Structures are given as structure tokens and as C-alpha cells.
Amino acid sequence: MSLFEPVEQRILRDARVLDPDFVPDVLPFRESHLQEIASSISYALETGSSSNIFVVGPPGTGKTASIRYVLRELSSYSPLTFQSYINCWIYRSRFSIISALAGALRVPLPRRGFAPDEAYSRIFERLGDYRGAVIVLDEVDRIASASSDVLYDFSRLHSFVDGPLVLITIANTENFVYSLDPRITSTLFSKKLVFERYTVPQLKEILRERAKIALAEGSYDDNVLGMCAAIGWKRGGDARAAISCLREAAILAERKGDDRITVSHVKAVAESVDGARVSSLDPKLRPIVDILRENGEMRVSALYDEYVTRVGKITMRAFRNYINELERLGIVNVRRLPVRGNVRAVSLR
């Protein structure tokens, strides 16, 4: 008996549309960020001025998509505009960010090491032959405290390239920003492009164009798309997890070869959902979410007590933050408890 036995396909007919990195045709309920952002570059490369865009929302918004989606439509509209797009997630270095932009303008750097001013010298005047320049700085926030010079060298960029230049930095929250230099907030923060949260309507609406195209049509109904949605919801308005749980409960189906999407199937994966995706957070927000898993609801001083137990000390001031972090990205809710005094008490969502 084969180990790898084939699985038949009676449900997903094309998978990818169901991959959170696929960027659809169609990006239903972000047409006016769409419009903004494209409109940003356009007024940049008509006038060759230089302009920057900070977008930020919760995951699964649709920022990364969004902005994905109107650099294809850029590549058709002006293929002489130089795109770069760095996932500072995997780039967290001052080095490895500028290695990574050199190498998309196909710049020779040393591989031993390089001056950061000889290595910005010769792609400023690569970029002279270009028509413009779009950068984009994704997971931002993941560098701000330890390579903030970076981030000082991106603020000075138009004042050395010969050409329009528009910066999109994109990250899950601001609170980062209050940490850095006024001479960087003021210059690559100051135009805010916020994506709030999708509502339960929303995501069903985003998963039901999905799924015409990528699965068999009579392979799921209406209360899985809306179990998967409220999925989505629960974890903070994020379609990525909503998505997610639709393709996975689809394997699910196929690999039991069912012919149908089940909420049992939803159900089965949606804890594996939820796990991925604390898996992927910030290193120091993950013990807060397995204190939280193990004691429940706990008022914040007891949270942070047993916090410090386990990491080491932090100011009361730090932690507060990485609530309000956690909170904002739908992981946990915070309530005040009906006591004397500002007592805030958290737990899971």
C-alpha cells in the first residue's frame, strides 16, 4: 500500500484562489482605498513630485492585497515605474532592507559588507533610469525598535532621488510610531490610510467570490460560508483566517472524501486556524495568549505579574501596550470590571 495514496479533487477546483497571498480580480469593500492609493501614485508620476502613504489595520484587512493588486494595475499603466516590495518580516535588518533593494534594481552590492552611503549612492542613480519609483516597507512595525535608522534613511529618499517617488509603509498598528524620531513620523507617517475590521456580512460577501471560483459549484452552503465568516470576525475582522478555515475544512472534505462542506468539517479546523495564527505573532506578545489559555479571564496587574514570572521585568507602561496590540489585532477582549478605580480585566476571544 502506497503512503501517498492521490486525493480526488471533487471540491477544490482551483486552490490557490483560496491561498491568503492570492490577490483576486476583484477586492470587494477596499474600492475607495484602491482609488486613494492609485491616485496617490498617479498625482506623483504626472507632476513628479514624491509623496508617502501609511497604511495601517488590524491583519487580514486587506492591506498587503490591496496594495499588491494596484501594483499590477500600475505594471500595465506605467511598466517604466520601478516597483520594489520588501516584507521587512523577513527584512528586519538596515543591511538586509537595503541588500533587498538593490538587488531588485539589480545593483551589485559586496557580499562581505557594504557602507550604507555607497550602497544608497548607487541605487539613487539607478533609479534615474526609471520613470518613478513605488517602495513598499510591509510589517513595518516589525523594525521600527531595532533598525530605526532604516527607517531615517527611507524618510530622506526623495531628497536624493532624481525622480517622483511614492514610500507605502504598511503595518498592523501605529503605536510603534510614537517610539521613533519626530523626523520620521513627520515625514513617512503623516498621510494615514486606515483599514478597519470587515463585519460578519463583509467576509461572507468575500468568501462567496471566492468560492465561485474555487470550489465545485453544490460543494458547500450558506451556513458554512457564514461559520467561516464569523471565524474571520471572532479573530478581529480577519479574512485571511476566514479564508483559511474555508480552504482547510475543504481538504478536510476531500481527504475523508466527502462531497460537500460540512460546519463539522469548519468546526474540525478552526482551532488549527486560530493556533497558525498566534503562531505568527510578535515573540513577546505569544506568552500573554498561553497565560491567558491556561487561567482564563485575569485582571490586568495579575496578567502582568505572572507575565514578568515567566519573561522578565517590563515597565507596567510596556505591557499595557502589548495588550492594547493584542486587543487591537482581535486576539483578546478587554473589559472594566464594576470596581473602584480604572480595573481592566482580559481574556481570549
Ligand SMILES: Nc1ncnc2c1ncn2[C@@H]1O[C@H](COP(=O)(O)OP(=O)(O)O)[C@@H](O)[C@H]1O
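Just so it is clear, the model here is predicted, and its values are computed rather than measured. C-alpha atoms forming the largest set that superposes within 1.5 Å between two forms make up the rigid core. Numbering follows the first chain given and starts at 1. Compared with the form predicted together with the named molecule:
Relative to the superposed core, V334 undergoes a Cα shift of 2 Å or more between the two forms.
Core-superposed comparison between the two forms: the CA of L27 stays below a 2 Å shift.
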Second form
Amino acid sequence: MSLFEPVEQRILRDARVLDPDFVPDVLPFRESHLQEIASSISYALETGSSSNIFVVGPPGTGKTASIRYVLRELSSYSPLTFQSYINCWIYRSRFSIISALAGALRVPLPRRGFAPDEAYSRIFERLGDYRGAVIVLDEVDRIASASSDVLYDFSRLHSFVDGPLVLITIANTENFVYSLDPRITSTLFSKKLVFERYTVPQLKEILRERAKIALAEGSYDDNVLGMCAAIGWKRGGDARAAISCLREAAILAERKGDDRITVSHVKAVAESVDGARVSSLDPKLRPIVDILRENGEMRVSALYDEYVTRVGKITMRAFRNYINELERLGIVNVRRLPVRGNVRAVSLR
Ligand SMILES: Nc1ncnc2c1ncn2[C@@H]1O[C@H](COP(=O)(O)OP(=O)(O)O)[C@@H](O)[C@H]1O
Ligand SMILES: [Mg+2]
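To complete the pair, please output the form predicted together with the named molecule; the form predicted on its own was given just before.
The next block holds the full complex; its first chain is the one shown before.
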């Protein structure tokens, strides 16, 4: 007997299919978005013009998957078009973003630092070898405040390049846009494509497609999919949450030696995920979750007062950063109230 027998997977036939990075062959409910992005790119390539697209929507609404899908199609349709996908969560600074672009184009840059304009002109000289370029900055809200210089660079890139250039920026919210230089905002963020939260039936349909290829036949039923969909909806119409719930439930069922996933497996993983998310939070953020749990939706100002009472004095500015962080983590929702002025309310997802 060999020491390393493959583990028999009765339920989870292909775990990769339920990975967050997996890009499926079809993206239901996003056909018109895909079409719109593709049309902008092909228009730019055909006419030699440039454009900027700002993709915005809450976490798990298929923004990254859609862009990856379009890039995949583009590489077979137009292999000579340069494409670069940069996740700003990983590449946070101006230096690292420029280096990533240069690396993708095999443009050597001095290790000890370089002048950005010099680097850009080398990069764009090299782009002359291609039939246009599509550059994606995903999770761009991560860098917005810290290194808006790179956004300023990107808002001017069109002036460096002769050929068609499409810049696609992606973010979970557009709150960060208001704090940027209007010159950046008007070039990079004026053409907006909004990804809406998924509804329960939509999430269920997405799960059904995924389960068909990831799970063994007969190892799950409609109730299991419905419950994962409901959990994804509660987390803000988030397909990632729904899919990972299904994956964790499958793993749990297998570990227990059961041969099918049941609603109780789903319940168990949902509770442990919620608990783990909150208990691993930064202790400074934790009281905000507690206050919201006790009070339901609250205006930012009331939430702030309560926080200060419990925890001690901090500036409103710092407090707003905490709220932004919780929003990014997908733990709270922030909405603008339909009253005069910029009044926002926060609630747990
Ligand atoms: N319309 C869809 N059809 C199938 N899978 C989807 C769809 N939308 C999102 N997903 C899946 O949900 C997960 C999260 O999507 P993602 O694109 O990463 O969200 P975002 O970038 O908006 O946070 C990914 O695994 C993705 O494949
Ligand atoms: Mg994403």
C-alpha cells in the first residue's frame, strides 16, 4: 500500500471550483456588464482611442470574476493586446505598482529607485510593441488615501501613450473618491459601472451552477443551496460568502463521514464563520460591532457618541476610518440617509 493514497472525496469532487479565485465559464446575471466592458475595450482597440472604466459594487458581487473573464476572452480574441491585472491590496505603493507593470513588460528598472516619469516613459515605449493595453487596478480603494499619487499618474497616462489604453479601476465603495483631487476623479472615476448585490434567487442560481461541477451528484439538495444563498444575502448579497459557506459545509460533512451535505452542516459552519470573524477583529473595532448588535442601525454620529462613552475619546476622523475598515471587511453596511446633508447610517451585515 502506498503511503500517500488520494483521500477519497465522496462529496467535494473538485474543490478548486469553490475557490474564491475560480473564474467559471458562465457568469449568470453579469452578461450585460461583461458586454459593456468588452464593448468599451473593443471600441478603444478599433479606434485607437482610450477610456477609463470604474467598476464599483459591494464585496462578492462578481467584479473581479467579471474582469478576469473579460481579460481571458480578450487574450484569445486579441493576443497582441497587453493586459495587466494589479491587485492594489498586494501592490499598495506607487513604487510597487510601477514595478509590477515594468515587470510584466520585462522593462528593467534600476533597483535603487527611479523617477516615476522616467519609468512611465520606458514602460510606454515598450507598449508600442503591443496592440493597445488594458490595465486593471483592483481594490483600488486600498491605495486611495495612502498613495493617491499613483492614481494621479494613472489619470495622466493617456498623455504618455499613442495607442489605445483602457484603464479599469475596481472598488467596493465609492466613498474614497470624494477625498481625491477632482482632476483624478473626473478622469478615472466618471464612467461608472455599478455591480448590484445579488438577490437570494440569483445567489441560489449561482450556487446551483457551481455545485453541479464541484460536488458529487446527490450529495446536496435544494434546501442546502437555499440556505447558503440566504447566508450570502445576509452578508450583503455576497456570492463569495455563499460559495464559501457551501464549500465549508461540504468539508464538514466529509470530515464527519456523512455522505451528503445537510442543512445542519450549513448552520454549523455559518455560526462558526460569524464567530471567528468577529473574535479575530482588532480590539479597537470590536466595540462597534457590540454596539450595533445591541442597537441595530445607527447614525454615524450616535454610534460615535456611544463608542466614546464606552471606550474613550478618539477623533471623528479616526472613528470614520474604523467604520471604513469594518465596511471593507464586509462586517457592516454604510448607507447614505435620504435627508439633507451627508448623513450616514451604519448597520451590521
Ligand atoms: N454571476 C456570477 N456567477 C458565478 N459566480 C460568481 C458570480 N458572481 C460572483 N461569483 C463568484 O463569487 C465569488 C466572488 O466574486 P468576486 O468577483 O471575487 O467578487 P468581488 O470582486 O465583487 O468582491 C467568486 O468565486 C466568483 O467566481
Ligand atoms: Mg474582487
